[in-house]
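Given as structure tokens, the chain that follows is alone and in the form predicted alone.
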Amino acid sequence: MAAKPGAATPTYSPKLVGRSRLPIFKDSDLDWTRPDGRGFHQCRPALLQTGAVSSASGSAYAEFGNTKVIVSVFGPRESKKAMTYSDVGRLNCNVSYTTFASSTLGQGTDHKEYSSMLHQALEGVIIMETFPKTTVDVFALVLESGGSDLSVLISCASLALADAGIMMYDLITAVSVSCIGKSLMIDPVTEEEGCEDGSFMMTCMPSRYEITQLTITGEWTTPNINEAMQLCLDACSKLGEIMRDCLKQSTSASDE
């Protein structure tokens, strides 16, 4: 786990951007208050644990507020489907939701869009040449959907791959930002995602400080995009430190 028993759960909030917070509702005297009481640039505490599934080659559990996910990695193993010889390996990703994860999704929902985006996020960081003609399967399960599901899934999957000993150029971290009115809210929860004007998700390799993927939807101004990038880069870097600490503690525990 990323934190020792009894210790405070670490967070990865970015440094505050030097800018005053503007009211969201122009015609209202009321300002926005986040449902969980966090500041606009404050991330939820991150609880991470490896080895959550004993039958898998590697696995990880992540809990970011009310968002709870578990990722299992199997392989490298011989592909079940006949395939011609290839110098690089094959990556399969599947994202699904439990029956109780969300009231808005059907029972045992498979999220094909998230499966594709998870694959895109991971394939660039895995050194595929290290397992030719074999397959690595990544199964991600959302136990509880509390917001920023995809970014939590990507970070957790990276941790599970490292736990499985899959060679990677670096860990990969992901952070989301919602734009509501003129304000940016990092690591949004479900209620905030439901009323956002735009969404922004960044994945990066924190040790290299390299952005690997950007997903932007809705209406964004150039200053807001620049601010969101800085917020996400800083948060991704700090989340990477938490993930590395988790792996170090897991290794230390296995050696004892």
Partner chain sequence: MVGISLGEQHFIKGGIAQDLRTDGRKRLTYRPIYVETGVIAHANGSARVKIGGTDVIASVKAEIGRPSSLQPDKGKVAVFIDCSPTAEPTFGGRGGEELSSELALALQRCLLGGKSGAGAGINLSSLLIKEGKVCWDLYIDGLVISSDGNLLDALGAAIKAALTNTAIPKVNVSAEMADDEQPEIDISDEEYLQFDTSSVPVIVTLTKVGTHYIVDATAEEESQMSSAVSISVNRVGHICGLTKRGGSGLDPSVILDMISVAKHVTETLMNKLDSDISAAEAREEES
The other form holds:
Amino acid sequence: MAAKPGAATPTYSPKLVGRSRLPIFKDSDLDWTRPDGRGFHQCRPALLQTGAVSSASGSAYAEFGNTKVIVSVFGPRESKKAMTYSDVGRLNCNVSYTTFASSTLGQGTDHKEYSSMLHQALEGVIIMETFPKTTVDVFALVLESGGSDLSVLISCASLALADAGIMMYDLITAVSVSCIGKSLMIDPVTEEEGCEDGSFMMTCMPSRYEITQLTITGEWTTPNINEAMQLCLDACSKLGEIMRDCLKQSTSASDE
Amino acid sequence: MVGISLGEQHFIKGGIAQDLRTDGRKRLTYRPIYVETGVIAHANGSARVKIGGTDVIASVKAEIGRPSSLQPDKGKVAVFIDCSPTAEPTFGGRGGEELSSELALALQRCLLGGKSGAGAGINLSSLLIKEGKVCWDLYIDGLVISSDGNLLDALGAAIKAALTNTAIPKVNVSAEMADDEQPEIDISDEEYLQFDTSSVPVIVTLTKVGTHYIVDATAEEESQMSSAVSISVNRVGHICGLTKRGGSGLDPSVILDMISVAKHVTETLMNKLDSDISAAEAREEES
Amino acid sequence: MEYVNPEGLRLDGRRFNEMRQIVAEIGVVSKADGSAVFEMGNTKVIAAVYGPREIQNKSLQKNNDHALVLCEYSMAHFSTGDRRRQKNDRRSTELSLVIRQTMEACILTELMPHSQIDIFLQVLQADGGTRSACINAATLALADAGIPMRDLAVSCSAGYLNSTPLLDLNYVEDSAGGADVTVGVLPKLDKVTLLQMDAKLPMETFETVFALATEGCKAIAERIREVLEENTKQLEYRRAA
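To complete the pair, please output the form predicted in complex with its partner chain; the form predicted alone was given just before.
Whole complex next, starting from this chain.
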């Protein structure tokens, strides 16, 4: 476990710096107060740890406010006999929720597609040619669902893959933004997601400044999308820094 | 299916770079679109759309149901897509399930808007009969018969046409019952309500091949793509949904550029679709 | 319930030996090697044939000298009145098997060893007689794909309600609980390839109903032949022009 005792958990709130024109959504336009008292552009503190599951090739645990996720990576290991030969590696993702993850028992069908969305986010960033004929399995378990589940899952999975030593083009980070009325708020919690007018989830590679996955629902105008994108890119690069620190700490801890 | 040789790949990419695709189209031109409504007799609304070699059928069925406890003042809409093995032998058995669920998810995202229902293409409140007790459940089923690329656009157009063709029977709620009993409803056979589809968006998929984007890719061109962005734009010019597919990363400025190109293409596409749909309905009424 | 009124007219106005209207078209799925749409009244089926092509799953191959014929039958969610279609339910599996056996009997499989022929059937609208419509559509699709066959396999159904044998039952008449006999024949060779019946019938009645269904098959065979000839004329015209 890599977290130093006593260190404050870092957060990755973005700042719209260097913009000559004012952002469209001011904090003063409050038709919504956030349940945990954050500002609209304030993210939850991010706690990330690697090495949570000792029997896996790599694993990571992420706690963003009330959203707690653990991801373990197995592989590269031999593909099942049934699968045909392939000269690039294969990726297999599975996302499951514990029964106590959300306040209502037996959540809806939203979560069935998280496996395929996680797969889509990761397949663009892993260098599959480095492990031909084998499979990398990514198993994600959501211990508590407190909002922005998919974003936390993607960031945590990328950390686990790095911990397992799978070659990737870059770390990927994901941030989501919710639009309620006229306000944009970053890193929404479950209550905000339940009554949002639109959602914007972006996965990007911070060092390469490229977006690998983008999902928008609800009605958006182009200036809104612009602003949301800027917010997310800034937050993603800050989250990338936090993830790198976490990995450095874990390697220096294992060196000691 | 036979693979594409290296020479063919260069030909496709080079043609796109020079604004002349393999079938002679420009980068932002659609293949001829053919719309036919009323193809399924016992559905409330149905349509068949052919874009080049891609052939899809959409049907809308309305059934009486109970609104969910989380949103008692709205009806429910469910989208299911089925990829028939006639389109592609690999869709047989369980092969087409992954593609079907991906398409269904993207369509649901475009049609239903945010969780609160804002920006939805379909007005869910219009499906309500009695608050908390009775509402219409709309089941939208899409079937892909023949696939030659650009399935999402064709399905989006088919669903729009099917919704325009949908007639929901008028319901009379009989005398007020006590709160916990199901009210009696009388579904009339004669009067029908036409569905209001002016806010149903149209989906445009932009496929990035090399450094250029094309609209309405054929299956060959899709095999060469680095990534594709499907943008759904409604009549007012607002984005109703966006999904990025494909592994490679895109610069944010590229995405913003794609959004503006999509808006530009949507204007012409929306008008063309509307005129095609009304022509199809006129043909259906004559026959 | 009265399925045949005293004047001899059925619920949809047909006489006892009248078939529903047939509409058939070839070449609807551009990607397939052969395809066809076949409509009998309100029952509408699309058939697509892919093949002969390389065997995909070697474990299914039993006999090296013959082509492997695979068939899959699926119904669209909106095909029946209430939307309840589960994929891979027992009826679909049974029908896939039945149609596969019928088509295998009429394809000259020994001419195409080490290969696989896939027949996919998609039901768009089901209103009784889907089995027969599928076999007829598959025959047209196989002819469109140029696969050598012994003869055109055609099929028709007949039933017995209100003491009258009735040709080509629709869904309402089929669910009435009377007997339903489906016959598949090779018309020129005058052989029966498929014979199925639900419920029970006395022997003489069965022979009458069977004869009626066979007559229906011959009429369908005529129609299919016309469609194929028309298609060939079109191809010839386009080639000459």
